[in-house]
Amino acid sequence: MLREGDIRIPSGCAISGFINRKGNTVSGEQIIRSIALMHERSNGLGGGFAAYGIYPEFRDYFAFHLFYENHAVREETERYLNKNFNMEMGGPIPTRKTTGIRNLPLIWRYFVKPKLELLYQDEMNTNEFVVERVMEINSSMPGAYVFSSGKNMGAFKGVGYPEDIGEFYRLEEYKGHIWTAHGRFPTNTPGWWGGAHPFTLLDWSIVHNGEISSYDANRRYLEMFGHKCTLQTDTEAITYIFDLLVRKHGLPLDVAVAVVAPPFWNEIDRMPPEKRAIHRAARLVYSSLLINGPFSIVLGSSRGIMALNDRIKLRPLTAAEKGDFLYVASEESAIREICPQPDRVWMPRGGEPVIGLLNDQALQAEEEEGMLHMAVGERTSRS
């Protein structure tokens, strides 16, 4: 007899994330208890966590994950990283010996900012140059996978169950103010641990249900603008498309949005006329970059997060509001497990986003801090 866990579940795989609007910073045990609800959507292959405001002490260096599969690519890595980067810090990511956790690859940090020379060298602001340094490990340096690049922000994952993942990582010690986290089951793609989601770049990061048949065009397009798809897995280009298209394209995150799940071509029509032009430029100009196929995602960002489903809501995706805090996740157990009574649940519509962001206060004092340096929109200046 058959047994859940033996068969094939396309519609696999759990999310969840929450964001506290005032910028309190909560310990990650609660995100681990929300994706553990979830276990029988996952199958061990694959679990992650992103995390927001965790690393106060070195709020203005970038923060590099890395995955090695040796001592001599890491120390390859490490010369490249040390000609591109003044380093602040680098050594082993923190962890502990968790049952389910094996066949580990080396798992580094390092803070690190770009060489001011080189910047002026290249004429390149601080985002481009390190996305590009990004991409060259990435795709240029075998045995030595970047799946962590953002500032004040984390990414957290491997090959097991998420709330494995999270033991093993110390999660608990950890304290930020946006927390997202993923169980994976994959279908057309191996488990491995550069597969595993959140996928990063810079401070975007996403967790995503479902299956992207357009990853291919998807791609292409991503492609001629220099980012590289390497890591066996079609969601990592959802986290380039939000890259292109709102930092360095600039478009407001409801045209993104309208972009990846764009609206049917009547509803275009009958959209008041300034609306609707935006509208029918953004499907022209970037049609390649629409996502086809059953997904719902959570996107993070130093501003706040973004849940969606696909347009005719091929996969579950449910919200809820207490107080300062927005909750996201697969299932509404899942949300109540760590927020027991909400003061608002629903179910957002196929391609309706549900948008979380820091207030003003929180954001100013980000600012202040000098924090901000990514947001839902081009803020990027020369350095």
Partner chain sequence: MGFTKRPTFRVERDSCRCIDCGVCVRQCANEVHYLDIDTKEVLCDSTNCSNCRRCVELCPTGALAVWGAPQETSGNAAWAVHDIRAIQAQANSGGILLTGMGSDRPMPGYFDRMMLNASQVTNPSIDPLREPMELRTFLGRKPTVLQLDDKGKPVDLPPQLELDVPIMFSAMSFGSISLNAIKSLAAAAESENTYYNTGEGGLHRDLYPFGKNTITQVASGRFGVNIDYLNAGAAIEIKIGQGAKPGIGGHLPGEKVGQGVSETRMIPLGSDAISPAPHHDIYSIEDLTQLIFSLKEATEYTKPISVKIAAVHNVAAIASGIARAGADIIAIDGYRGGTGATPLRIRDHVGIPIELALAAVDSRLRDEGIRQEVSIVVGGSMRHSADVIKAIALGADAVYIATAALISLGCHVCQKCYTGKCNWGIATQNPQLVKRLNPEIGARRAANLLRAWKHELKEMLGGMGINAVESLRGNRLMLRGVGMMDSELRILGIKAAGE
Second form
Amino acid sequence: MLREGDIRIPSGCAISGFINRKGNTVSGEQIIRSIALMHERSNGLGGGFAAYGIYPEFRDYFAFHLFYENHAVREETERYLNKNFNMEMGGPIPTRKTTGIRNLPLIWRYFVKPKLELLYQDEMNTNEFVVERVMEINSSMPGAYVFSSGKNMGAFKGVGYPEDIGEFYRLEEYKGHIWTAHGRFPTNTPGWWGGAHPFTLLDWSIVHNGEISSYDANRRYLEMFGHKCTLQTDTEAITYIFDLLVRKHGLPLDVAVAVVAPPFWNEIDRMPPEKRAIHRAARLVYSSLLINGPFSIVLGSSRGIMALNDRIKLRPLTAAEKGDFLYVASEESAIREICPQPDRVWMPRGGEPVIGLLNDQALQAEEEEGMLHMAVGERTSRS
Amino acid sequence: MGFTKRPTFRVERDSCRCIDCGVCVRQCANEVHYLDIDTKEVLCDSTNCSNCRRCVELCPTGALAVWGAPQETSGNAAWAVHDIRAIQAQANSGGILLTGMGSDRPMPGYFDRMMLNASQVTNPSIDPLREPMELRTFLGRKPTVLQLDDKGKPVDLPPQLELDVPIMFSAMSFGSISLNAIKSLAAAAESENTYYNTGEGGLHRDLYPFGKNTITQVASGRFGVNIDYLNAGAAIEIKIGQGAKPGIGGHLPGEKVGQGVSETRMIPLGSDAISPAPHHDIYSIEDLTQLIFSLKEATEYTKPISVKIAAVHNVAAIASGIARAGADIIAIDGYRGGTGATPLRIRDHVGIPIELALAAVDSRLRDEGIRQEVSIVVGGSMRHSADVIKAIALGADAVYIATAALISLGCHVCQKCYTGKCNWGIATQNPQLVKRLNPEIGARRAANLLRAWKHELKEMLGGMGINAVESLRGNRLMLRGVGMMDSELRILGIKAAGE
Amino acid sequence: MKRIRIKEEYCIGCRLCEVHCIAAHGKYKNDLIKTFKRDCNRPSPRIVIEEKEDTCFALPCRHCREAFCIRSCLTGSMTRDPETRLVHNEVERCVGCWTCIAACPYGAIVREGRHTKIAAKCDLCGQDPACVKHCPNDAIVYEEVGEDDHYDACNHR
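I would like to compare: after the form predicted alone, may I see the structure of the form predicted together with the partner chain?
Shown next: the complete complex, the earlier chain at its head.
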């Protein structure tokens, strides 16, 4: 049987996520409860979490999480990593034995920084360098797969129900200010752990519910610009789309939203001239990046979260606020499970993003430490 | 030694129904029907029948039928009737065989062996009767990166053609077809917000009001090209070649060059209009750049420039060169593409199928990372909306239709365009025949065709769970091949059905 | 008020208007085959194609505002319907003197049939003219016209 990456697997899903806008951290126990409530939206063939702010002591280091099929490939990959990066620390990610979690790969974690001399040699900025190396490992080292590569954040995922995955990774021991979660309902077995959500690149993480009808149009456009869609999943493609638009092309997040979930032309035609100009240009230039078909996603980054529906809202998505917390989930019940009395609950319209950013104080604390690039974007040294 | 000309088709008159009204007599420019002076009966001689079916369609009692002549089946699999006939004709004339329209040989078609996808369970199909469904298409160069100025405003984009439906009327010159036919297409293009193409015959002064829906063509003969002409349209197309006759130029016989054609083409009355095979200022790719930029300079960079080529063996590399030469649109014409007049052997034996050419070009431009810099328009026997949608899924931005458009005007594909005796008033300059095509009716019918296809495109898109046509462009996962070899699947970039 | 208008530039001279006019006014109403094969006294066409060299057009009665045919009619059978403003021939009073045929400047009045000695002319087929319906090129159209557009033969000499 073909494993995920060799074949495209449609999935239905549950998603949930929240942010504390002040940057106060909470343990993983809450997000597990939220996603567990939507148990029947997944079928035990995939679950995962992304958490931000969990590695404060290593905030300057890229935290690489890897799946290995065996120790031989681990050793080979570590040689590659050591050649390209200075490694502060590395070792297996702590897990616990959990019923329902089987066929484990080796799961390792490394905190690394790119070697300066290589950066100068290639005239690349740090992010570009990391992306290239991650793509290199994922596309040309069979049996090794980087599933998380951001700073002060991490993805934890596998094949199983999400609550079992959470227990397996001992997430109650981590504290973060952003948590997202995913329960997966693939139509056939993915065969390995890489295809589970969230999908990440640098500090982007995406959990996603949907099946994109425009997948091949999106993929083929992305591949022109060096993104290799090795997993054949929508989530991978969506992550790369945001990476291309926001990180590589330096577009503001609202313009990126106008690309992936644009208003209809007859609505654009009625907009005031300035607004119309930007929407028209966004659709015209990036027509191949329109994400067509049903989706609801939660995009995480070190700066905050954004939840978004496809433009005609073919997948469920609910949002709620309570104090400094912003919650989004497939179902309202999943929010009320961990926040019984929110100040406000609403259903965002199709194409209308729900954005929760860390507030200035929280950001400042983060910014002093590292590079952030969600809303402003960051131009590459090449462009 | 000569042979008596034998009919290719046999006209059958049902005498029980024929009322001797003489409509057929008056309508047949080939003089097949005649009124017998002695008996006052309407009779016919099938020898010159071209199977244009004008008489059949207009006969008020349905008394007429036209059949392929039955005595012509030789039963010899090696020597088909048309081969034997061709030799006899050439033995008579010593000349090249001429024909019209696209190739009618039974070569394999790939569109018919590609099946479309539809949503079931895992994602919903979209109902175009209840939900918006977008076909709006922009043709022209797109920047790789959307540049915003300091205030967040988008920097001006290169000029674009904006279409409400990704279908345009392909190049057909005034000369090869009648002014009424062009007026019909121009008006239909205007009403459906798309474009028609002048072909290489210049722009008749009556057509200037349709300028915003016009693509003016510059071909090797440069007929009718002047600065007003270049500025009159919304885009300019440099015609290098066409699918029906790759490698050779057009030939409009002097008989078709009347006052109107002569003035529009800027050539003497009654003279043959012969386009050179190549552009004599384009012997290489760098020469093409110069012409592209000459045209851009002349029109002050306000119009996208298209370059039209025939689909030939090395089409991917050629298209890549054209993109790099500065073209904004590449039009590719497949080997089944039609024409008013072409040598039979060239029509039937030169060029490659548009499906393979399109897939190869789209893949190559993507491999080189320049697909977004040009739009791809394909033509060459787009028979229906499913061909259109499959072309888009393979990677086209839009398609050109010509034969289908003419059929909507009345053409019955008799392939005798080159004789100038088109009974439907399309491929003729004879004023008696030209007036048979009322451009008001023509415009209505051509617009109806576009609208009908538009509805079908929306249905098929919705079935695939897509509500904007750009999400289908190059989305080859929506296609599966049946009955194809691995090499064909590989070139088309699609999976076999069941995979 | 709706009248027939002729578009000369699109008339292709096929004479389908004549054929259908005949059948519309024959005893086998609108049945072409029976009209032409069985009716030896089938009517004359009330619309006629005029043809010379490259030019051709159909010519039916224009229902002139000041009509010569009405003025010249000996028996008063040629009258104008006060409501529809159409000129029509009351066959009971028509004696077949052919004065109207001689008077009509357009030649739009004909003898009813080979064996019927009365005058016949376009009656617009009761507001649904057969010629218009069957013209393959929209060269005969039936459209609303203003009183002023109404062609006036008497004042147009």
